[in-house]
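The chain that follows stands alone, in the form predicted alone, written as structure tokens.
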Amino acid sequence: MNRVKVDLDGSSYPIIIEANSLSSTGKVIRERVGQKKGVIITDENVDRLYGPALEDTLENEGLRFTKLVVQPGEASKSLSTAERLYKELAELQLHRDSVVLAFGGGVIGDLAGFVGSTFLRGLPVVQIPTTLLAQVDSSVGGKTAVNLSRGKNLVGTFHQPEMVVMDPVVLETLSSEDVRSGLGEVLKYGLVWDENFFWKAVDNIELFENVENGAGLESLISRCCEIKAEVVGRDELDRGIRQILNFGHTIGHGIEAGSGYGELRHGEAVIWGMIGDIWISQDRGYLAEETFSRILGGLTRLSLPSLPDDLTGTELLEYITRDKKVRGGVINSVLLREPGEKVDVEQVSEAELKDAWEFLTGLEVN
């Protein structure tokens, strides 16, 4: 077992990371919110392979929650599915002590988050993520929202779990396209905060596509939530250094609106993201060529998926200028002057971000 603690002003919580744990995960939640009742807000497809398994170890414990499910895919992060479970908690007469379970991947994980963070005006989340996107980062902070038409993530809270429990051989289940994007995740991790870990990881990339090493798995998982249980503890809420947690957002969340929410994974398009921040940064001269040659070939391991054909750079920068980290009409992106260890938050032209696109568009990988 792995445990790390986020320490924040006035709180904390733990985050458990611990191979073949599933089975055991109603004791760590009892032992953490007492025996309560509440809902699991889960997807069909989580539900379908891991559903039983927590209801199971829920019901050993004596808790008594009510499932709650919504289809799978980004569209269910939306105002009309929060709305319908608003409903259905209102019928379930929860009290604000009731608990939320959000048992699934980074959209169950923004979706229960952002419910329980509203209804009642709060209610104490439990996060329990089943993919590497939302075990490495998006289960830990916080940060909860829904999109809407115009961009990701326009409508959210801060709202800290009680605590999140993992175990990383679920992700034996997902495609290698999930993986793939939970791998944009943890990269990022090394290249703003650890570079040392970032060439591990590049170096162990089949321990996450083969589950079967869980002590390994572990550590980097791990590793990854050290990472983010720092930051998030120096700047709860996002307004200093854990914007350089956004590294690969700025482009990434404009490839990922203009390609249709859900043709590109989150962590895909980050990683064309992260491609497109070093470019801008040795185009600058804050990188030197050898080390963008080499950071390219780390992230280009990834087998990456081809970019829409028809997107231009026009509308990605349309897209790009909708986002929420766009403050007083300024494009700011995350950039690398060492990676590592150097990490700045600069505002970006258009054109620099067209001439990134042109560079994305033309890089030929596998």
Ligand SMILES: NC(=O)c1ccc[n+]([C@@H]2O[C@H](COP(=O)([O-])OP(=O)(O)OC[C@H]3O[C@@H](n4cnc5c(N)ncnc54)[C@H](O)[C@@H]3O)[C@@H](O)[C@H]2O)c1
Second form
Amino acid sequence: MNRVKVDLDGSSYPIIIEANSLSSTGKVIRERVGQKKGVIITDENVDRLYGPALEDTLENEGLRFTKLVVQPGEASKSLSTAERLYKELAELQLHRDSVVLAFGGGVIGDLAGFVGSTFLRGLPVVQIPTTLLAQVDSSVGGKTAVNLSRGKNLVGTFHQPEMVVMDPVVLETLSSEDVRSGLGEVLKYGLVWDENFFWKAVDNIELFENVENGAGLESLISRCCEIKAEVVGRDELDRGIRQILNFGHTIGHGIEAGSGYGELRHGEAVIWGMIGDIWISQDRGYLAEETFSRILGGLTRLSLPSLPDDLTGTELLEYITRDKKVRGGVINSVLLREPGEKVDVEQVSEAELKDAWEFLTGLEVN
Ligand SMILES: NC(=O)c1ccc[n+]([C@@H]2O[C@H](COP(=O)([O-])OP(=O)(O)OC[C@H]3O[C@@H](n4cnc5c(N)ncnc54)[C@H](O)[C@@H]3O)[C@@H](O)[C@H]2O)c1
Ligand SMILES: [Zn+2]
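Having seen the form predicted alone, could you give me the form predicted together with this ligand?
Below is the entire complex, every chain and molecule, led by the chain shown above.
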């Protein structure tokens, strides 16, 4: 079992990472939130695979939770799904102490977190992430959101969970694309915070790509949670250092939007985005060519997803400039000067982004 603490001004919460713990999660939840009622918000896939195990353990602890199931996929991160959930919460007559359990991947974490943070001006939320991306990233740090047709994550809140509790063994049923997507975020932590961790992850990448033994991921996930907890603890509201976690996300978000959300997973697009960011870093002379090639070699140990082949550099730029993080026409990206050590958020030009895109589209991949 690994335990990581997220320390914030005025509050703190635990992240508990333990293989084969799903069937005893009820106990951990009861100990933290007491004898309460509430809801489990999950999606159909997670419910089919793991819903009964969670319901059983809650029941065994005498906790009364009603399960609300939404369709899997990004489309559920919407105001209309949120509205449906609000109505169900109102019908259940939940009160301020009722607890929302967000049981699923990042879509469920963001949606249930959003609903939980706004219903009755905020209920306690427990995150129980079930994808690699959610376990290493989205369940920690309190960002919640839904999408509008104009763009992703345009409506949201900061609402820290009461706790995050996860079982890496559930990752054994994930698709290979979803595993790769999570690994994209894993490698990101290494490059912005801990270069040794990056190389350790790269050296074992084949093992991680075939999650036959989820328990073997426990320490990898814990290290990511430690890094995220550290960064969020220093900058909860994303006004400073937390922005380095957007490494790879400027171009990544452009690719996700340009491929119509779906062709590539979030973390898969981020892998390409990181290659774009290190390319710009070496083009500016921040990274020596040798360092650039070494990191590129590391990142391409992952079997990369194909890029959307009809997306042009000009189109990519349009999607990038629509992103909510672009303010006043200024596009920022996260650039590396020393991997894991010196990382800065800097303005990048349209020409640099287009050149980076040309590099990405010309890259021979495995
Ligand atoms: N809040 C944050 O800080 C933050 C950070 C990164 C990403 N995100 C958001 O996270 C979302 C992506 O999350 P995701 O990649 O987890 O996608 P997801 O939630 O859509 O899950 C991917 C797929 O895996 C299925 N699934 C979940 N757990 C499973 C399991 N154990 N076994 C088999 N299948 C399982 C889901 O039903 C879904 O079909 C995006 O909306 C992104 O914006 C949020
Ligand atoms: Zn991300």
